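Here you get one chain, nothing else, as structure tokens; it is the form predicted alone.
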Amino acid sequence: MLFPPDFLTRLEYLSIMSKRVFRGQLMAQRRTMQTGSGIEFSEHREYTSGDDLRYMDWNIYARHGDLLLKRFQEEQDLHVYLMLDSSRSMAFGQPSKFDLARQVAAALAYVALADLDRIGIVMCADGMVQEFPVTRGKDRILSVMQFLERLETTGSDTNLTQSVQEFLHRNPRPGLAVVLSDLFDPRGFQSALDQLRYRRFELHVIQLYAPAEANPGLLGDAELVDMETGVSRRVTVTERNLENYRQLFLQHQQSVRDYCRRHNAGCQQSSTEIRFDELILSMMRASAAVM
């Protein structure tokens, strides 16, 4: 079962625990400086010809003779886009990477909707496959969960660049783009993430992997099948082969971390052995550490 009976209870706990911690980095709420009425007073600035006199601080003028206008900070709801990899390789693992990704997506959607932000879900493979249009309101979480529960992995490989291009062609409002994927893209993952950054999206990567991908227990004759391309090959696996594979896997993981660090993007790498709420709490702690 993708969403157990206590799933909503655990989501509410995560929402309470977050208490705006996510807004330090992952769910950083946008504010704009405006003259006049707003949510929270911020500062004064000097009057210049043409300014609206309605926003003059007449108390300061009466006391000191200074012409100053009030400025306020106005909070704007954040658009959160959950980009969910549904390519063939995401079906691997027990539980599968795709199942964990869908649970994490539901949790992030709940936290965002509870904070009055807007969320949209984009299902990616060799292009955009499906989407849940941008929505707002905590009462929408059941619709989000129903949408996620109906999703299945596709029979295609990963082409994140094509998926992102199709997403950007729709001219979405910039916001936070959370990419949930194993990033096993034969064309490379950097170009897709670059495009999101260039369009002024704040980027957070959640890279998932199965334990057997990090440390496969194979020795001797075996038939290996590439889950992205479907190509199979009979090989004899030796200890040397396994060590070479482990090094390549670690290099791939390091390349993701290096990219995110270089471009100031959030990064969370996790095995599917972890529960979704433990992963979210780990993200909260990481976010709090950089505030």
Given for the second form:
Amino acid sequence: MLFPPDFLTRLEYLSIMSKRVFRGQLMAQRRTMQTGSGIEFSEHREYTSGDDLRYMDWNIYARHGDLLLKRFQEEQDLHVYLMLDSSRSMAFGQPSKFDLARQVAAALAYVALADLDRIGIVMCADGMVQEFPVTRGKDRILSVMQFLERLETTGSDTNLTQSVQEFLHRNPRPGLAVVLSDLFDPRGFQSALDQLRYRRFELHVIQLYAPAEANPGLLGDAELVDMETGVSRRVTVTERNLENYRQLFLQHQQSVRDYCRRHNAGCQQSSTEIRFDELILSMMRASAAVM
Amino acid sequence: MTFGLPAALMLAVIALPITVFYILRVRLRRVPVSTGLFWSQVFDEKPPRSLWQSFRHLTSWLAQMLILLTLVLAAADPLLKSSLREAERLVIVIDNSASMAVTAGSTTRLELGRSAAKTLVHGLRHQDEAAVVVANTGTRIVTGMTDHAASLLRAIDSVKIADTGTSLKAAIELGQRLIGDNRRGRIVVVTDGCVCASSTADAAAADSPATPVAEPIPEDSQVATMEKLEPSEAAGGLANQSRVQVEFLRVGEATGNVGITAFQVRRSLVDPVGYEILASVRNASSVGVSCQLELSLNGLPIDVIPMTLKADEQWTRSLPKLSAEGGQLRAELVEIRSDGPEGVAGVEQSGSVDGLLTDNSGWAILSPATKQKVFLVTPGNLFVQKVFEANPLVQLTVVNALPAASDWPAGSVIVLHELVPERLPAGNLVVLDPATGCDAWTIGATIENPVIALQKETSPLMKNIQLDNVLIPEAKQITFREQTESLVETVDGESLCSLWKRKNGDCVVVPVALQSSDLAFRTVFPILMSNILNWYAGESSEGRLTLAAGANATVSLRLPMVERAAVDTAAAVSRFFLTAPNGERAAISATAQPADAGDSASDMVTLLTGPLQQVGIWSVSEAEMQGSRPLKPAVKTLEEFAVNLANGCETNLRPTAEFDLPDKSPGGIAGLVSRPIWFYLILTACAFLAAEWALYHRRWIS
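Now show the form predicted together with the partner chain, given that the preceding structure was the form predicted alone.
Next comes the full complex, this chain leading.
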């Protein structure tokens, strides 16, 4: 069962923990640089025809006779986009990476909704597969969970760049983009993440991997079948091959970390052996990713 | 070639499922991977599958087929036609004599022999049978013919060192009886080659006790026992007479040794409180040695004899000593040193001049000299009187007339010279030249010049006596009313010395006229009187037995009639105990000794003990009984006897050149070459298995 009965209880716990950890930094209370209809005074400007007279500073006018308009700093909700990799490679592992990714997505969505932020969920595979529209309100969590529960891995390849491009074509409002993926994109993951950064999305990467991917217990003759493409390869795996594989995998992990550090993006790499709530908490403590 | 179990060839059908499973297994596992991203990079460096990798699978299948083939053939037990004729019956004769205790390196010769025998057992084929026989002086079947290898191995392990000589001939004969008429019988003798012809020849009669030495052994008498037995001689030509093949497997290397080859003691024939020790020491090495022979009586040293012996020199001495008391006499060789250049101990490979400890000690039992009361009734004969007076162990009372019937002394040996009462008194009697008859005999005619034709030499009364050249004129013809044992007979069958075993005491009658005979002038007369007194004292003239190791001992006890009746009951089985030198005690059975012919009143009880396979002092004890149960550990020692190795052939630890056989290591006869075919097939299968194992690990390591 993807969402066990106590799942919501754990989410609530995570929400409380997030408030403790990030006191005073809740998402919905972030002040933007825009001035608008907030209550926090920002500056004065001269009155021009057509301005709302409600914001006229009558005290200044009474003292000095100047028509000045009061301006306030606007508070607006944060948009959190959960970009969930639903390629077939995410079905690997026991439990599968996709299950953990959906649980993590549900948890992040709950925390965000509880903080009055807006969340949107985007499914990525060889393109943008499906989307949960941007929504807000804690009462939407059930809809989110139902949406996640219905999802299945799909596609014939992992193409994050294509998926991000399709997502950006919808002209989303910049916000926090959380990418939940194994990042096994033959074309490279950097291009997709770069595009998000270029559109002023605050980036956070959660890379999931199965233990069998890090250390495959595979030796001898075997026919390797790529879960995404279905391409098979008859090989004889020796210890040397295995060691090479491990080296390549570690290099890939390291490249993800390097990218995130270089671009000041949040990064969390986790095995599927860890529980989703532990992952969220460690993520919160390590990098304050839910900001 | 044929097969002992051809039905096992049916197992070859297993090849089908193996092939099927092999094909199924060779079909590669489909392993889903989340991405081929990394695997592509790994395997892009070289071609995914080489020709060898494909061929390797075929090699593996061939290896598996060969494993199956060899195992099936092994199960079918292939037999060569030469070995098909009949199953082999093997008798393994293991020499466990004293010389096998010699240590060769870190192991004894016996251990080497055991491992050689085990190799033979391991080489047995299907249906072959083997038996294990030990070849000490008490040849014994350890386990009979069996094809159960575990039993044979256990039997071989159970063979222990016996401090005895070797009896290869008897063991080979026993092995031949075990093999019977089997045409494929084989006897393998595992020995160190330290055997001699006389010991093997005498071994068949090993159940008889060693005869105490009657006279000092001449120095060259040991030479006979030193002669080494050749292998052909050990087989006694039996191999030629039968189809049995006798092989000799020698273990151990030649080593030097110095040992006591003879150690006996006896009371002096001329001095009643004296005794004579016969000791013989042999240097059985190729260098000279010096050593000391320490003699002690009851733990108290009585003599220390230093000696220097040349190579292969025999030292033999008769040592007169004085002691009225008896006890345990012990000889021990100490301070044995090589006189050769330092570090050179002769040609022996072990480099030792004293390889065997067993023969460094000798034991003997010296009987105490006890005084006897003698009541001499004689009208007057100085020779008769002086014979007893000269014996310091005799307390003599002389009377010149017959006492009244009630005045006969009790507990004394009564000697009647010429004077004989009408009714013989009770007790032990010696009657010399009886003038008249009595209730036991009548006097007949005089034998003018008797010619002695028969002398019963086996009787202890006639020990060391030779009457052939003694003139005995005017002897008396005596007719006994009851049956007697004639010790000396004339040509006419008349007895000149008779032993009459009465219910109330024995009686020795010598109807020789001492006045006219020269018997009283000869040394045989005091010896005869001494023998008679010793007989009545219950001791032989030489003292107690000193036995050769491995012999059986028969202990005769003179018990009261009431006790003898108890001996006949079953409870008597646990009444008598035999205690070995190492303290081990075992119950022995006692039987009433069959009385001599016509004498139903024997009060002798016979205890048969042995074989006595340890050197040292053995003792027969009697437990104090509580009802029908012995009261342990309260025991009363009844008899002691000494057991010595005293075997020159065992002392000589150098096998003869004839036994210097080609180096047949334990694996030489029944090693790898002689193993059955199935053994090699199994080995081949193991080799194929190892190859397949390597191939398997190349493919399926995890």
